[in-house]
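Next comes just one chain, in structure tokens: the form predicted on its own.
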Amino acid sequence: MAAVFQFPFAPVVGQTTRRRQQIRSSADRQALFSRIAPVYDDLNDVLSLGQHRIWKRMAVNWSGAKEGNNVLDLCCGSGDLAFLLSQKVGLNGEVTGLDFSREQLIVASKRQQLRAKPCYRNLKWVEGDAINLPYPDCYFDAITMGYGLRNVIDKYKAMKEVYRVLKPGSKASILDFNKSTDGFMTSIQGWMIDNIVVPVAAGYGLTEEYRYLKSSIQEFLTGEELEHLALESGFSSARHYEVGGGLMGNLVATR
């Protein structure tokens, strides 16, 4: 079954240059993820040695999604978490993958059409804005977000939106790089980005796009700060788990 596209938000118009530049605005980040869309999945496998698949399964399990649920994968990218959610909720459930990058959604749609499992018929792809979700209050049974919150300009507003569209008692599971408070772990993470991630990305012509990763982590929130953010957004409880040896983290927040 072909993926269902809904484009309630206008895509960003205009070209961005490839020279070194500050990635600051939402439009900058949208353009970045559109540029890396064609090789995003391949690079994830290479750079994590396939471990990202384990972390994503953990994130989906923490979401509490189950058979028949209506769930959202926010900042879905090329759809990894959405496909896992699809298996969880089955044919009687519904999965929406929402992202601000049309190019990433096109990749997700093509992946869906190549997969044979019947449950993938419950997937649809929506181009949208994480800080202005096009859904009514208390609409979803579970929400996941993989490597998305770090790239949202207004993180508080995004968390408020996640809270708003979740049903009472439901969970949001948010996976991302961990901003460690341990200096040694931070130095290891920085060394890996400088000496492994960026050089590998350079082979794909994406040096500047992946150099941005280091600064985005430095500007992100620690696990404790993410817990506080969730509670300030209205969630009744929040806990941040370090995974991948402390390189990654997963926030689990209950409405």
Second form
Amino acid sequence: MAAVFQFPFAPVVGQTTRRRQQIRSSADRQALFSRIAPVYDDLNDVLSLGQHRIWKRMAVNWSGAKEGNNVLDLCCGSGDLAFLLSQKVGLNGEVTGLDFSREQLIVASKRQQLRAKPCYRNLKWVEGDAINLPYPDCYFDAITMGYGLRNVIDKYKAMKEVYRVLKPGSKASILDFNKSTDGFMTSIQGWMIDNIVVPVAAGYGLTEEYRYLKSSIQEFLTGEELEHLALESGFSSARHYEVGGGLMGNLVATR
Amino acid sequence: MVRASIVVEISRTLSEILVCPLSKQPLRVCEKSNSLISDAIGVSFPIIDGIPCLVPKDGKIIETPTDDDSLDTKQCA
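To complete the pair, please output the form predicted in complex with the partner chain; the form predicted on its own was given just before.
The complete assembly is shown below, putting the previous chain first.
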């Protein structure tokens, strides 16, 4: 826990003079993720006590990805899910990590070079927009999305695109915070963000970026609403699973 | 020169997989500008450090050549 209080990164430039701002538009969110890129991985580990690694493994398992598959990790960020998929599909498969933040992709690419596992040769990065995917119809055997859908302004359009590029019968596995219908769980989640997440992020100079998390979850969809969204987008079936004691949720939608 | 040919190789592989994010039509490689061209909508998308940028708002509209320009029939950005 001592590591939590070592702040190896200088505060992000301009943070101290920036007034509280709304993170409303796609451009705002893109800028946010670009600002947190250098410390994103560290903060994920610290804030979830390493649990995010388990949830991400579950998300990959739920996607149904297997050896030789051609798969997409959408809103890949620094590539956690993409690296897991890379190991799953092996050298005969192909993995694309797509994100709208070049800074996150640069971190992902550097991690790929540093780790230098042979299977990571199957991994490519693309800077792109989740609501306008640069892939033909029925192209992927599986799609994952980790902590991405909540940050997409037009979620319906994104789900339609995910549906379009998936092969029939294939799955999308979408992991994110769970917007609970249980008032107690919502209170716990809010308390943790206010009293743990934001203060820790403040040590990295990212108070406002992580304060965004709370309103972002409030504006997100519940598990049931996500299931409906998937069905409205054309998926033949959709099921939302709560994980992490109900703090997180994983939508599994089948084309 | 070896590095340049590796860049072209990566670009060609990408153009075989990726399509225009707006028209969903195939892309072609422009080696001169190291970009992916969507002839369907007349836009070029850059490849920077091996990572293609296919965000629609970052595409560059390709200027149509005038009659005086002595250019190839396949216009690059």
